[in-house]
Each structure stands twice: as structure tokens, then as C-alpha cells.
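What follows is a single chain, given as C-alpha cells, in the form predicted alone.
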Amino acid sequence: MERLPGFRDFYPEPLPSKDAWSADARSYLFDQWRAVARRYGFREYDGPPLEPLELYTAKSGDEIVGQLYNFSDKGERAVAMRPEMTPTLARMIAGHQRNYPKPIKWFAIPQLFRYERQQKGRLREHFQLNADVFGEKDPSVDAELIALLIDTLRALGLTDEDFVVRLSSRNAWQEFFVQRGGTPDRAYAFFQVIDKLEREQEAESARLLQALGFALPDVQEFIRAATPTEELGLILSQLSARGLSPYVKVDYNVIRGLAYYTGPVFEAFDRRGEFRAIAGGGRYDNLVKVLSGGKVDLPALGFGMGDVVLMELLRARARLPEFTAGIDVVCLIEDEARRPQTLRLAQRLRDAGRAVEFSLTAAKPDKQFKRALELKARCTAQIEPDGSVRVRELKARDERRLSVDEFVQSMTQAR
């Protein structure tokens, strides 16, 4: 029986095939995501993978239903597997924001589901880092969030030669739209055309813009000039003060197709242009108000960073570390009469926080030692007839004799 199309199995390394997904790499990625988010003072949250369908249609319209895993449950409720985390978060914030001091800085690592056509960098499920801030309008918070995005990628070994954050503004585009006679009934269609400029044929973009009362050369000149608005200028200034200027540039090609963005928006791309966007986000100051029926009005901003494209990029740039079983000690049992002593030693080492393996059944010494080499253990430990421990460091290839207490103490202090 095979897994469903667009879904993944995650295997411990070494991987059974070149196209298999690594559970070790996923754990490494999650550890880095959590570590950097916590350095920035973000707190972790989570929510249910199944939500009312209305939560997503209220945010994105009925057209999103075709992209969802949705059904009626046994209570005849219209529900959907979560395709994104922001609506769940906005629901949680709207219900309990009074319990938290502002600004609220939260992150999550949800698994998300979308029933859509598979393509490079996009599957029907993925994991994603979501980081969001509620309750602060000042652009300094936008700079803080973009710095978090940059530092998250830097923590994975990527540099300014590997990626760039393209910074834009829905406010700048809105001003462009209004100054050239745009009317509210055409705004959504206009932004959709702008969002697809880099993926659409130029002639088709020109035709669509002309139908809305705009000229493609005017749009192209606005993008080429890349004049920062006041809010973008402040963001750039604060990123420069942190030494992060090489990682960011103003690029009005970015507009973010989702209708709820209201201010600065940004996307991270690899410099070589080989992959889809690594991450994307921006301000969505109206979403909490919409989902709470006008009862709660909080400014908000956030970004999402998916694991599929990011893992492809890390593999392509050879930025993933070597993954092993992480075993500190393999206890060898040459004489079964000493198994009880070995079990006590193994338990003490595990109580001290060390990762320990040993043969659960009688096995030849050379087979046990071969297993230690396969696991890339740090050392082997063998109880001798006199009760001492013979320790062999596998990398240094040296041996020493210690008492059980001395060995446990040395492993307790080891890093």
C-alpha cells in the first residue's frame, strides 16, 4: 500500500533513497526555528488541524474551498483541514487577547494541508514556521519581524549570497492605484495582475491592465524606480542598524496576492532564482476585526516559512549537517554474566542524559563493536571482570580504564 499523492514519509538517516525525506533534517529544522524565535522573545502556540470551513472562507472567500480538504463531519458541520495557520491564530487572539500584554509575539510550527496540483516546491501537505505580532502599528515591529526571518535563515547556514528579502508595500501600490484613477471595484483585480507580473506573459499583463484603465509601462517604471515609502524607509534604516542591509531590497514586484494584506509586505527568495519563495508575509491589520465580527480590532503582521522549498534549498547549497543516531555510548557485553552490571551502567548513563545502546540479546563481541561503528557512537564501554570499565574512544582510538563512578561522572560532565 502506498502513501497518498502529495504527502511524505520521513525516515531516519541514512535515507533509503535519494528522494526520501529525512526525519533528522526535519527535527534539525524545527530546532533552529524554535531557537531563533525564542531569542526574539516569541512564545509558541498551537491550534487544531481541523477548523470550521467558514473560518477560511471569511478570510479568503468561497474560491478557496476548491483548494481545501473539506467535508461535513458527523455533526453535519462544514469543516476543513487547516490550509494555513493565520485564521486559527486570529481566532485565538480575538477570543483571548485581553489576557496577554501587547505586543503579542507568538510562533507555531503547524502541518498544513491543501488539495491542489503538485509541483516543484509545493505538495499537498507541509510544515511551516509561522511568526506573528499583534497590537503594534509602528514600522519598527515590521523591521523586527523581517530581522527574525533573516536570522532564521542565517541560523541554517545561509548567507546574503544565498537569499534576499524583497520588501514592498501595499500602501505604495494603493497610492499608485488611486492616483491613476483606480476605483474600489477594480482594486482586487488590479492587485491580482500585479502579483502575477513575473509569471505572466508581458502581452497578457498589458491587456489585463489596459482593461482596468492602466498602462504596463507606468507600472514597470514604478517598479523600476523602487522608491521607498516613509514606512519602508524606517524599516530599512532599522535593518541597516542591525547590519542586515545586505539581506534586503525594495522590490515592488512583490505585492502578495492575498487580499487581506494592508501595509508592508515581503518575500524571501534564493539569489539564483532556482526555487519558489522561501518565505512571505506582511501586515494584515484588518483580519482580527473581520474574524471577530468587529468586536476586536488589533493591528497584526506575520510571515510563514515552509519546509519544502527551504529543505530543497538547504540540500542544494549543502547546508545540512551530517545526521547520526546521536549515540554517546555503546555498552559491550562480552560475558553474559556481566549483563546485570552493564544494565545498571546503561541506566546510570541514561539518567545522566547520555544516549546509550547495547545488544538486547547475546551477540558476538565483534558484531557488537561493528554496531557501535555503524551508529557512529562516541565511545564503547565494557565492564571488566574486576568491575572496572574499559572505555574506547572511537574517534581518538584510545583506551582507558575507569571505575564505574568515574566513567559516569566523566560522561555527566561531557558535552
The other form holds:
Amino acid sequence: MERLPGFRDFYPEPLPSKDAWSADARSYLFDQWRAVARRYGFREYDGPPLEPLELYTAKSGDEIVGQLYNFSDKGERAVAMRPEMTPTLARMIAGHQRNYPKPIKWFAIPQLFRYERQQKGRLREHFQLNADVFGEKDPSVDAELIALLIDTLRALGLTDEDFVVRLSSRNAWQEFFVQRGGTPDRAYAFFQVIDKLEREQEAESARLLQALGFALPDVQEFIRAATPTEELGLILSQLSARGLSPYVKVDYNVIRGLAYYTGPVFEAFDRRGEFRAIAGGGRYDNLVKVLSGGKVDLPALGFGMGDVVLMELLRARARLPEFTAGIDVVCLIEDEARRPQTLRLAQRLRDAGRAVEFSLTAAKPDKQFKRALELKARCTAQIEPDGSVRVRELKARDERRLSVDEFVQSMTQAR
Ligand code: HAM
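If the one shown is the form predicted alone, what is the structure of the form predicted in complex with ligand HAM?
Complete assembly follows, chain above in first position.
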């Protein structure tokens, strides 16, 4: 039976085919995401993968609503698989923000579902690192969040030659819009046209803009000038103080498709422009208020970084480490009479936190050794007739004889 289109199986390495997805690479990615988020003082949260449909129809915007995986459950509730984490998080925060000192800095790694047309970098499920901050209006928080985004990609071995964060501002566009006579009812439609500028034919963009009362050359000039607003200037200077300037540039082509953003917005892209966005986010100071029916008013900002594009980029730039089974010791059983002693040894090593393998049924010694090589184990250990252990380091090809206690001791210390 085939899996559904746009969904993935994850296999342990070595992979069964070139286009298979790696469970090892996924764990590695999640470990790095978690480590860097914790370095920035973010705490982990999670929420339900299935939510009431109206959580998304309220504020996410038409694009995401059009991609919802929704249905009626057996209790005839209108529900949707979560297409993004932000509304869930805003709801959680609105409910319990009083228990947490501000600013609240939280992260999650949810699996998300969008019924999209399948294309490069876009599937019907993906994982996202989400990092969000609540309760602080100052742009220094925007700088901190962008620094986290940059460091997450750096931790994966990517450099300023591989990616760039394109920084923009809904406020800057809002000002542009109002100065030229835009009316509030047309703002979202205008933002949608700007969001699609790079992907749309020029003539079509010009037509859409004209219908809203704007001229394409005027829009293009505003993007070309890329004059940072005061707020963006502060963010840039704080990133510069961290030594992260080479990773950011002002780029008003970015405006973000989602409806709830209010202030600075940003997207990370590969430098060569071969892939879709790696990550995107920004300020959404009104969402908590809307989702809490006006009860809680907390400024907020955050970003989402998807695993699909990022994994494509890491593969293309050969930045993924080699993944093995991570076995420390393969115990070789030359004579079945020594299996009980070997089991005792294996147990002691595992108790000491080492990863241990051995043949569960009788097998020829050369077959057992070959398996140790295949597993890329650090060493083999064989109990000899006199009860000592013959240890072979597979990389160094070094051989030693130790007592069982000495060997367990050495494996307890060594990492
Ligand atoms: P988003 O731009 O829709 O933002 O998604 C963020 C990232 O998730 C994208 O840059 C992309 O890498 C990945 N992504 C999105 N859709 C797909 C897909 N169908 N297949 C593979 N990858 C995908 C949000 O979701 C916001 N909620 C992020 C946010 C958090 N804003 C504030 N806090």
C-alpha cells in the first residue's frame, strides 16, 4: 500500500534509496534546534495536532485557510489538522500568561499539515521549529529572535555564503500604503500582491496594483531604495554588535503571506536563490487580543523554520554529518559456552551507558566481525577462555587484553 502524496516515511541510515528521508538526519536537526533554542533561554511547549477549524479561519488569512486539512469528526465538530503553530500558541498564552514572567520565550517542534499543491520544498506535512516571544514591544527582542534564527542555521554548519535573512517591515509598507491614499479595506489585498511580486509576471502585478490604486514602478523604487525604518535600523545595529551583519539585509520584497503580522517581518533564504524560504516570521502584536476576544493584550513575535527546505539545502551543500548506529562495542561470541559471561559483560556496559550489540543467535566469528565493521562500531570485545577480554579498536586497529573490570572501567570513562 502506498503512502499518501506529500507525506513522508523516515528511514534509519543507510537509506534504501536516494530520495528517501532520513530519520537520523531528522533527529540531528531536532537536537540542534533544541540546543540553540535553549542557549537563548527558550522553553519547550507543545499543543494538540488537531484543533477547532475556527482557530485558523479567525486570523491566519485566506492562503492558509485554503490549504487546511479539515473535516467533521464523529461528534460533528469542525476540526483541522494544525497548518501552523502560532494560533495554538497564542491561545495557550492568552489562557495562562499570568503564570509566566515576561518576556515569555517558548519554542516547539510541531508537525504541521497543509493540503498544498506538491512542489519542490513544499509537502503536505512538515516539521517546524517555532520560537516566539510574548510581552515585549522593544525591537531589541526582534534582534534577539533573528540572532536565534541565524545561530540555528550556523549550528548546522551553514555560513553567510549559504543563507541570508531578508528583513522587512509591515509598518514600512503600511506607511507606503497610507501615504498613497490606500484605505484599510484594501490593505490585505495590497500586501498579498507585494507578497507574490517575485513569483508573479510583472504585467499581472502591475494590473493588480493598478486596480488597488498603485503603480508598479513606485513600488519597485521603494523596494530598490531599501531605506531602513528607525525600528529596522535598531534591529540591524544590534545584530551588527553581535557580529551577525553579514547574515542580514533589508529587503522590502518580503512582506509575509500570513494575515496577522504587524511590524518587522523577515524570511531566510539560501544565497543562490535555488530553494523556497527556509524560515519566516515577524511581529504579530494583535493576535493574542483577537484570539482572547479582547481579554488579553500582549505584544508577540516569532518565526517558523521548516525541515523540508532546510534538509534539501543541507544535503545540497553536503553539510550533514555521517550517521551511523552509534554502537560503542560489539561483543563477539567465539564459543557459545561463553555466551552467559558475554551477556553479563554486555549488561554491565549498557548499565554504564554504552551502546552494545552482539549476535543474538550462534553465528560464525567472521560473520560477527563483519557485522561490527558494517555497524562502524568503535571496538569489538571478546571474552577469552581465561575470562579476560580481548578488545579491538576498529579504527586504530589496536588490540589489547584487559580484565572484565578494567574494560568496563575504561568504557565508563571514555566517551
Ligand atoms: P510560514 O512562512 O507559513 O510561517 O512557514 C514557515 C516555514 O515553514 C517556511 O519558510 C517553510 O520553510 C516551511 N513550510 C511552510 N509550509 C511548508 C510546506 N507545505 N512544506 C514544507 N515546508 C513548509 C508560519 O507558519 C508562521 N506560523 C511562523 C511564525 C511563528 N510566525 C510567528 N511565529
